[in-house]
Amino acid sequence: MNEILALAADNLLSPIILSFALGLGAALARSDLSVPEAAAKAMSIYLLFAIGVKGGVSVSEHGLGPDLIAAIGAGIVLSFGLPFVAFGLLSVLTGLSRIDRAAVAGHYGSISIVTFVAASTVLEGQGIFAEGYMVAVAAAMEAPAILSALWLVSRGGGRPAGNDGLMREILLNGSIVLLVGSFAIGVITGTEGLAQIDSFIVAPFQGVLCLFLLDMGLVAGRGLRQARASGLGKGAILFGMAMPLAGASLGLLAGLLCGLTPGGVALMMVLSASASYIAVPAAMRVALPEANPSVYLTLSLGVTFPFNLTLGIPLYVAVSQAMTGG
C-alpha cells in the first residue's frame, strides 16, 4: 500500500498534472487567465494527430494479433456496458429524469481522449511500457455507449429523436477522423515515417500537453462553479467520482483477462474511468435534444475531468502496477 501511495503522490507532481492544477486553482480563483479558444484547438488537433501516430507506428511494429482483437473487443463490450452500470448508480444516487440518467449514462462508456493522453504520457514519464494499439481501442469505445443511451431511453417509454444525421454525427465526430486517420498514417509509414517528422510529433509533445491541460483546467474549474450554480446534488457530485472508480475496476479486470502489459491495464483503467465530453454531448444534442446539457457536461467535465486527471491516473497505474506485479 505504501509502495501505491508513493507511487501516486509522485504522478502527482508530474508537469502535466500541475499544470492542470494550475488552471482549475486560477480558475476557481476567478483569475482573467485565458487561452485563446484558436490556439486551444489547434493544440488538440496537434495532441490527437501525434498520440494517433505514434498508435499506428507501434501497431506496424507489433503486427496485428488475436491480442490487438481482444483488446478491442473487451474496450466495445465496456463501452455498451457502462452506461448500464453508470444508469444504476444514477437511479440511486440521484433524483435525475430518466432522459437526463441516460444521457449522462451515454457520457459514462464513451472515452475522454484527453484523459487517455495524460495518461499516455504518465507511463512514458515513468518508463512504464503500454501497448501502442491502446489508441484502437480508444477509438472503438467512443460510438457504442451512445447506442446504450438511446436503448436506455426507449425502454423507459421515451422516444430518442429519429435523425438520419446521427450515426453521420458520430461517426464524422472531428477527433474520431482525426484520431482514426492519424493512426491509419502511422500503420501505414511505420518507423520510417515517424522518423521523417519526430522533431514534431516526439520533441514539443509534452511541452504542447501541459499548455493544453492548463486549458483544460480553467474550463473545469469554471465546470465546477457551474455545478454549484446549477444546484446539482451532492449525490450527482458523488456520482462524478464514484462511476471512475467502478469504471476502471471494470477495465483492470477486462485488461487483466486480455493479458496488457501493465501499462496496457492502466490504459484500459483509464479508458473506462473517463467519461466523454467531445464526442457524446455532439450525439446527445441530435439524438435527445430534451437532456439537459448542463447537467452531462458539468458531470463529465466539471466534476469527472478533474478527478481522474488529479487523483484516478495516478491512482489506475499504480493498482494497474501491483496487480501485474510491474
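Numbering follows the first chain given and starts at 1. Here the structure is a predicted model, which is why all the values come from computation and not from measurement. Only the largest set of C-alpha atoms that superpose within 1.5 Å between the two forms is called the rigid core. First, how it differs from the form predicted in complex with another copy of the chain.
- Relative to the superposed core, Cys258 shifts its CA atom by less than 2 Å between the two forms.
Form predicted on its own done, so how does the form predicted in complex with another copy of the chain look?
All you get below is the one chain by itself.
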C-alpha cells in the first residue's frame, strides 16, 4: 500500500502529469493559452509513430511468441465485452438515455492511446519490461467496442444512422493505420532501423509527451467548464472513476490468463481501464448523431483520462506487480 502511494506521489510529480495539470488549470482559469490544432495533430502523429516503432522493434528483439495471438484475442474480447459492463453500470448509476449509455459504453470498450503511452513511460522509468506487441493489442482494441455500442442501440429498437462505409472507416482510421503501420516498420527494420531514428523517436519522446499532455489538459479543462454548465450528474462522474477500475480488473484477469509479464499485465489493465477520445467519438458522431457528445467526451477526456493518468496507472502497475509476483 505504502509503495502504491509512493509510486502515485512520484507519478503525480512527474513532468508529464504536471504538464497536464498546467493545461487543465490554465483552461479552468480561462487563460487564452492554446496549442494550434495542427501542432496537436502533429504531436499525436509523432507519438503514435514512435510508440508503434518502439513496440515493433521490441518484438523484433524478443520474438513474438505464441502469446501474441492470445493477447490480441483477449484484447478483442475485452473490447467487445467491456461496453456491456459499462452499459450496465451506467444504467445503475445514471439516468442517461439508452442511446447516450450505448455511446458512452463504446468509448470504454475502446482505448486511449495516450494513457497507454503514459503507462509505458512509467514502466520504462521503473525498468519494468513489457511485451512490445502490446501496441498491436492496443490497435486491435480500438474498433470492436464500436460494434457493441451499435448493437446495444439496435437491441433497444434504435437505428444507427447511415452506416455505409462506417466499418471500413473505423478500421482504416488514421490512428489504427499509423499504429499498425509503424509497428510493422519496427518489426521489419528492428534494432538496426531504430538506431537510425532513435534520436528522433526515443530521446525527445517524453518531452513531446509533456507538451501533448499540456494540450490535452487544455482541451479537457475547456470540456469540463462546458460540462459544469450543462450539468453532468454525480452518477456519471462516479461512473467515470468506477468503470476504469472494473475494466482494469477484467484486464488483469485477461493479462494473467494470457501469461503476460508483469509489465504486459499492467498495460492490459491500462488498455481496459482507458476510454477512447479519438476513434470512438468520431464513429459515434457518424452513427449515433442523437447521442450527446458532451456526455461522452467529458467522461472520457475530463474524468477517466485524468483519473487513469494520476491514480490509475500507478495502481494498475502496483497491482500487476503484486499479482504476478513481478
